[in-house]
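Below you'll find only one chain, the form predicted alone, shown as structure tokens.
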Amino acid sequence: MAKKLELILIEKGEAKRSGEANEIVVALSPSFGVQQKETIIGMPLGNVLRELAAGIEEEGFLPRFVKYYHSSDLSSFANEAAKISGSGISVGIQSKGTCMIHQRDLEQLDNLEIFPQAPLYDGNVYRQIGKNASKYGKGEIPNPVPTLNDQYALAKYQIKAALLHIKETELVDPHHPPMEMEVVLKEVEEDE
């Protein structure tokens, strides 16, 4: 039996600007965890964030996860975290798996690296999504992530992916607050 970690947030107040340099903001789409608590290609959520932490940790900087509610649309919620992230860098994810990573001094549709083919990804490339994240809040210019590219996915994904952000959008609420979230891994069972 595999392990799997479910995912459990809790909302802990509203989330401000921070000062802490060795941060970076891992911002969570509105139905990350609530609607979907999967990626598009199954991966649990709870394991998803475990690599992007880790890898955060291990160039030495903490995550700090933020809910944002105003949008479904990964560029700008991860704009917008990094402009609370005490080092200036963000990790926004959607809920199927969709990552970018953001700098504060940056417009909108500008990130530094992004990850459109959520269905290609596992724990590896999260883990380095999330030590990238880091290098950037250092100061440094890391080689970008390397993944894979496969032509195919758009179209054998497209009606999932479509449907997964239908969903996501349904819990756009543009007058919620971003909200910081204690995240709690729970162990648990799965079936091979």
Contents of the next structure:
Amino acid sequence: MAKKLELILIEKGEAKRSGEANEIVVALSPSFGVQQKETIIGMPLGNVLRELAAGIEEEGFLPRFVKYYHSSDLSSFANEAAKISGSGISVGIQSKGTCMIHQRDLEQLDNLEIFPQAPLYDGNVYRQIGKNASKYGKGEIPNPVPTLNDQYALAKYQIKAALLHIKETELVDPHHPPMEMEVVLKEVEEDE
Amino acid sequence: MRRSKRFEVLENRPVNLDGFSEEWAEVGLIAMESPYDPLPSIEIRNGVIVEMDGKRREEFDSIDLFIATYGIHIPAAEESMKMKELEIARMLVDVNVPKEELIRIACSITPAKLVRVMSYLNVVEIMMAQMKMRARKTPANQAHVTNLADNPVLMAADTAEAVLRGFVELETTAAVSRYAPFNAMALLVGSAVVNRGVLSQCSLEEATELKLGLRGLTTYAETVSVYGTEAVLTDGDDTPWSKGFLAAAYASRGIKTRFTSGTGSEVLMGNTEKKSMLYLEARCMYLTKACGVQGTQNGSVSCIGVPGAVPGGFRAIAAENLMASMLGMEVASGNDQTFTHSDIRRTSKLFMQLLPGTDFITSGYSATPNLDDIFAGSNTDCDDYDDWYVLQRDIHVDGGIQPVRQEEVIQTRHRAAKAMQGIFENLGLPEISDEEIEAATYAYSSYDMPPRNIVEDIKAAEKFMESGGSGINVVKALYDSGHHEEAENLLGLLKQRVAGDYLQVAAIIDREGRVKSALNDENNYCGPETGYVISEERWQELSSRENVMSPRDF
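Can you now output the form predicted in complex with its partner chain? The one shown was the form predicted alone.
And the full complex, kicking off with our chain again.
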């Protein structure tokens, strides 16, 4: 069992377009790590970022973390992130755990891969998402991360998803530019 | 506290796995009748609406402006707005008041007024009104056909089976969007195997979806989403005008289109302006009407977990379907995504549209097992067919799908899979093996299919699109690979776009390949023995069962 990782985000100035071809921008939603510290099923957001980063690094790329404030809409900020990513590829993630891989020359509402059923994703899925993002960064066409589907996830979690997204959207500031973030992960002792 | 054994049993009932919530009007988490909903009002000066629902024209957002300009029949508005909401509600359930009169009223009042009419109706009254107000006389049904692996062979076979069972519209999407051209193709081919073919679509990002439509790889469009608050609408990079433009783009190529909206979507997107779900949906309905679109898919669709979690949710959902019909539009009435663990809840929800009948009772019956339904599962799936048939038989109601024989299903699935093999070979796409055909013919789900090389398929799908692949290429490939009847049917479907008949409200293609719409099959219900009556022939079809006892057995 992985240790619980506390997420500390340190702002490093406004995020700009980069020329680093070996980076994947990991785009974080407005409330990521602020009002919300864990996904819809209680996975700590620190652990989510650790897995995404590990997946990206395993394929020889570097994660670059950027926080978005102008929108809580995943397609919107993931596509913006792909546009400033040196590789042209981004992984966008909302606080509740919903995730997508985007590419800069796609339509905003399109994507390379989408992971809409957050209650079903564990660390392994996030690691695979990171790996695939890097593979797209290399210009490969990888096998998509296998689709997970559970019709009861909606019955159980949709109302919770709505409430979490309302919290997320509270922090939207249309005029706030995206910010470069340093990610610090701190192991915390779990209470028995 | 010592626990009651009865409470312990109740706690473990499926219904208690569902998510519920209290009302919270401040964030719009309220089905209808929010204290923040506006009071109806209208002021017209020189033929221009200068006030609507308590807002002056200067304060209008883009949705208000669009509705006030294009969505309300201004010459009749002052008179209609003077009517009492209770009076309109009573007219809805009065069989002596014709449908046309109510459509005329609904088209000349404001969203807030229409919502207040709804608040006077209980669910039985809403169902009575729905029976009278729906556009097409003959009720019908739409199915989802998807699978986890985006396997095109299985998808074509599942499509053909769905048509055999009576679905007249088929919808797919892609687990991985780059697979979409093959998914669209699978539906096109599968739908042309039975009778004279039915309409099919592929739900995607709008530009891609439009492209597939223009190329003739789909024959209708549905996933043109509208929302009731400006913030949510513009978050999707849209305005009312861009939606109207998109609708016009489809219409210009003779492609049937409906918009999609539904209660709860604005809550899920986090911006409700404190309004109730039903009021925001009323705005969507007037916006849809204003765009000149023939119909809508509503009924909370994929957001049903939200109205379903608050008090009065089902009533609001039934009311939103009725609002669409009142504006003279086709309604594909939801019963789409899964929202409950409880069979009692899901059936009760379904009954509110199955019993009165709507243009499409479900706008997404999963023609596959729910595990393969990429729209996150449906309220009813292929495991529910026999329950559905028995309910039709028990209640004497036509729910739009009919019993079939196993031999027929096997033959039909085989034919669809063979046709896919033929066109893939003819078009130089990755091979479909005989083993895959065999598996697709008898499969339950995508787990029964041998895996395909996904990367090769995606590359081939992209190449097909880049080289200008179209519906006509598919017709030709069908013909050249010896599938003449399917080629003829598919060509017939594509010809319909030139004729334009299926742009009429609530159009479907019937078993003989003719367009049936509210124009030539108008719902004229005005009391017992009017409107849709199940014919003797249809009743035989609906009530037939294999495992029934017969007096001859004794």
